[in-house]
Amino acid sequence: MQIPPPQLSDHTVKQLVVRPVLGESPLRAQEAAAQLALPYNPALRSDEIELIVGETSAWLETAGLKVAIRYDSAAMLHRRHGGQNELLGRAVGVKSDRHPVVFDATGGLGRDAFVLADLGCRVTLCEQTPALAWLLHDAILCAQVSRYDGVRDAAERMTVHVGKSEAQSLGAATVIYMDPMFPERKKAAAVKKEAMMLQYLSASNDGGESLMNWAWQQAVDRIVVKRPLKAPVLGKRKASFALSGKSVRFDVFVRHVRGG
């Protein structure tokens, strides 16, 4: 996976550097810092977004917080038997001979990308923060010798690409799935402490909004956007239908669209 240099803006909340963990071995922190074009500093603790690298393992911290990837995790063995995994793949068109092409716009930790690849389909993360794109990559490194079958074989089906949405062109085969931030959604505390990592990795956030005009210039049959129960839908436009779960709501679009 190519990883393009950082690109800060005035919007950029935190600076990231790279760290080794404690008492192993550098260099996959060193070689993370030089593919990232990040800052590596071995010293412990600082104000910045720390990627922290061991020799298997990796995760970002700042502030207390501290968030990893892992689709082998308990909670993600247990989220893969959820209820919720069904509304997410109804809402995307999974049926029993049909597992659609996905491309996650607001590919984050990749936990519903990781759900819907599970579900038999092949996802493509966009995620324009690279380093944590890197660690996305990484987890997915780490699914693929999971000891567990239905992780490896998720795993397989899942490519992350680094850059920003609105620069793609997709075609009329792939679903766009997007989760965008909303941070009036009431969570638990795990949740709004992934929500404030990934806002502190955010460069900017208009809501979704400009994903959502992005998505409508795509020539794709699908659009599916995940929204709290209660929170209006994104962008102007109707949907076709919503699936909605106990806090959440998967509003879909469906489009007659013809060619590629």
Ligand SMILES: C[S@@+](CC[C@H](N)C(=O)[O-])C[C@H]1O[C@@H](n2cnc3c(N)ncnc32)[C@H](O)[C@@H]1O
Second form
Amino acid sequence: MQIPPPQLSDHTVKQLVVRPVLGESPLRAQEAAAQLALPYNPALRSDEIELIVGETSAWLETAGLKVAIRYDSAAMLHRRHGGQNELLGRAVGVKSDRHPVVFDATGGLGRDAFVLADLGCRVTLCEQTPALAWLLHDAILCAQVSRYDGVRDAAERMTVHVGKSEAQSLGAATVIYMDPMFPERKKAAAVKKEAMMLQYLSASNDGGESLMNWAWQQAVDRIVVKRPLKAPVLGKRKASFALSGKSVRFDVFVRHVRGG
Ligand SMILES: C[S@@+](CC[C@H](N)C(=O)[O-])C[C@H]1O[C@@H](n2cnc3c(N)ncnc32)[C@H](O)[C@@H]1O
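With the form predicted alone in hand, show me what the form predicted together with this ligand looks like.
Zooming out: every chain and molecule, the one shown earlier first.
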């Protein structure tokens, strides 16, 4: 069944329930429901988003839309060698001898964070939606025992925090990375299913303005903002430079806050 993409301006957050995988032990699903303070319901429902938790797998599902995070999936392994990775790496300032510590303020499904960790950066991901943060954490634990050395190594460099980024301590991070949901995505004919799921789950969205204001007050060397290729720059300041790919652009704000 096809579901229309939620409109960022007027979408309502769907209720989340936790369901076990049919025929598997319900233990992990029950634990997740308790941890997330979400209703546990073994019965199939179609009007809610389900966090489906099995013995060794977990994913989000609603009305025909299924989103899982697997850092050693074929798609992610393919993406590890994609050109956009190089762009993202350059945007945060990765060099052969330099791997900045990154605070990813919009964790989402952790795809960009994984790319950065795979390039050698230590990355703290912050995600405001607890069920997504749970899924991210679970995906990282899975990746830490992947049969691929590179995936294991990258996962070891990733840490998840749950809550608003604005409430977190940045630790040793010298770069803030953000990929806020972009309001005009509602106009796209085919909004990616992951983006749709994130939009269903997200309680608030001002397009990243408040996050950008917060980021600007932090003592970091760089702020990197991912934007659709033709989108305006986020906030009122001019980017130091931008790196453009086929469909996205990274706006880089270089700052001199640490005296060097
Ligand atoms: C477009 S997604 C990011 C996708 C991510 N870059 C990836 O590669 O999967 C934006 C995510 O940021 C989260 N988010 C937005 N504002 C946030 C904030 N202030 N603090 C923490 N998370 C936030 C949303 O809940 C959503 O999951």
